[in-house]
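The chain that follows stands alone, in the form predicted on its own, written as structure tokens.
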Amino acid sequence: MKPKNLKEALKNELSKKEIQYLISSYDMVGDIAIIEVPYELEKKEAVIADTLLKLHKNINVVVKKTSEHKGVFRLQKYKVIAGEKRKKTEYVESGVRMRFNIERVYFSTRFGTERLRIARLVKQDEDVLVMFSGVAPFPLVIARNSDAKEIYGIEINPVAHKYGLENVKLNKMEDKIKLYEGDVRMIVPTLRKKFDRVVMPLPKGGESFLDMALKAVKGNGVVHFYDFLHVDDFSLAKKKIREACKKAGKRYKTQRLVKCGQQKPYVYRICLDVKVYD
């Protein structure tokens, strides 16, 4: 009989004590499984990875995290421990296909539900700006699942920008999506355009770009501001918006605050949807 899960599949390979250390949950990006291997199980990582590979036919590569997200590009290191020797994959979400190397770009599958939520808020003929657009998941999901007029994306990581351009072509979205490589602060003024909706999917440090978002959004437009906050500190997001709008001389109204992912116990990725008036 086929084992129901990884823990059951490893019961003859790991001791009872080792099983206690096993982290059986993992992330899937395309056909790549990303696992965490505790220090206590490092000598058994190959066994764990091979077992996972045999257990699920949709997995062709197993990697383990070897670092936290670091640097301006928020990149993370991985080690291939089973399956094909590659870190590039194709990921499908909300009707779009995206190809990228998981080690050379920042990408979160856990943002998928939120990307679709934003797309469903977009009204007909809206112009949308996505700051920090990465390999273009937000622009692509919005283009596929809304009647937006145009979606602009800005990304500072040249590798992510290149994959974004490839993904726009892959999905035949060249007529709706325009991508720009560079720093948001440098690119936004050159666009000479204002947007009905500005999306800011940078939960860590995104508040330092609120001034640019407020310059880019039209009167009666919407800004989607993301932050990482402890469950007791959600009001800090509203404080950041209040201070930025006051400095920019803008009136605003908070539409909703949405929890859209958990970073660690009691710490959530939140989105504050804000209507901005001149």
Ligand SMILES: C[S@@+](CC[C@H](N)C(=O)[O-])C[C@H]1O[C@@H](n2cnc3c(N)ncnc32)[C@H](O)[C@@H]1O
Second form
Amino acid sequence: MKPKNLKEALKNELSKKEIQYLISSYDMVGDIAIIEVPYELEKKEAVIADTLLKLHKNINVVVKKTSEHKGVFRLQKYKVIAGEKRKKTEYVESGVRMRFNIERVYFSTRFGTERLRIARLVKQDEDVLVMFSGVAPFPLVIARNSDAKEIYGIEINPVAHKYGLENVKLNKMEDKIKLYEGDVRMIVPTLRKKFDRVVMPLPKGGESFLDMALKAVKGNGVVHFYDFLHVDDFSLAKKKIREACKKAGKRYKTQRLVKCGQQKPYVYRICLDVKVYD
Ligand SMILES: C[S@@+](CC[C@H](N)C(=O)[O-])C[C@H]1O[C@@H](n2cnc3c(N)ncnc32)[C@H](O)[C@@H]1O
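I've shown you the form predicted on its own. Could you give me the structure of the form predicted together with the ligand?
Zooming out: every chain and molecule, the one shown earlier first.
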């Protein structure tokens, strides 16, 4: 009989003590399963990965994380430990297909619900700017799930930008989405356009680009500002907005604060939706 989960499938391969260390949850990006192997099980990683591969038909590659997100591009390292030797895959979310190499770009499946939330806020004929657009998941999910007029994206990682362009073509969205490669700080002043909505999916350090977002947003437009904050410090996000708007000489109203992910115990990724007036 087929084992019902990874723990059961490994009961003859791992000791009772080793089973206690096993992290049986994993992330799926397309057909790649991303597992975490605790130090105590490193010698058993091959058998764990092979077992997972055999257990699920939809998995073709098993990788383990070997670093945290690092650098401006927010990249993470992975090692293939079972299945096909590749890190490129195709992922489907909210009606769009996206192809990318998981090690060369930032991508989080855990942001999917948030992308759809933003798309559903977009009203007919809005012009939307997505700063930090990566492989274009926000632009694509917004284009597919709203009646936006035009969506612009800006991304500094050339590899992510290239995948973004490919994904726009793959989804036949060339008439709605325009992607720019470069630093938000350099690109925004060249756009000569203002937007009804500016999305800022850079939770670590995004506040240093609030001046750009406030320049790009139309009067009565909305800025979606992301941050990682401890549950006791959510008011810090409001303080960052207050100070940036004061500096830019803009009035604003906080519409809502949304928890849209958990980074570690008590630390959440939050989004502050802010209406900005001239
Ligand atoms: C947290 S990721 C979000 C990517 C994408 N929006 C998503 O949801 O998967 C942040 C992205 O911002 C890009 N980035 C960082 N600094 C930037 C800058 N100054 N200008 C443009 N893009 C930048 C990184 O390369 C990375 O792809």
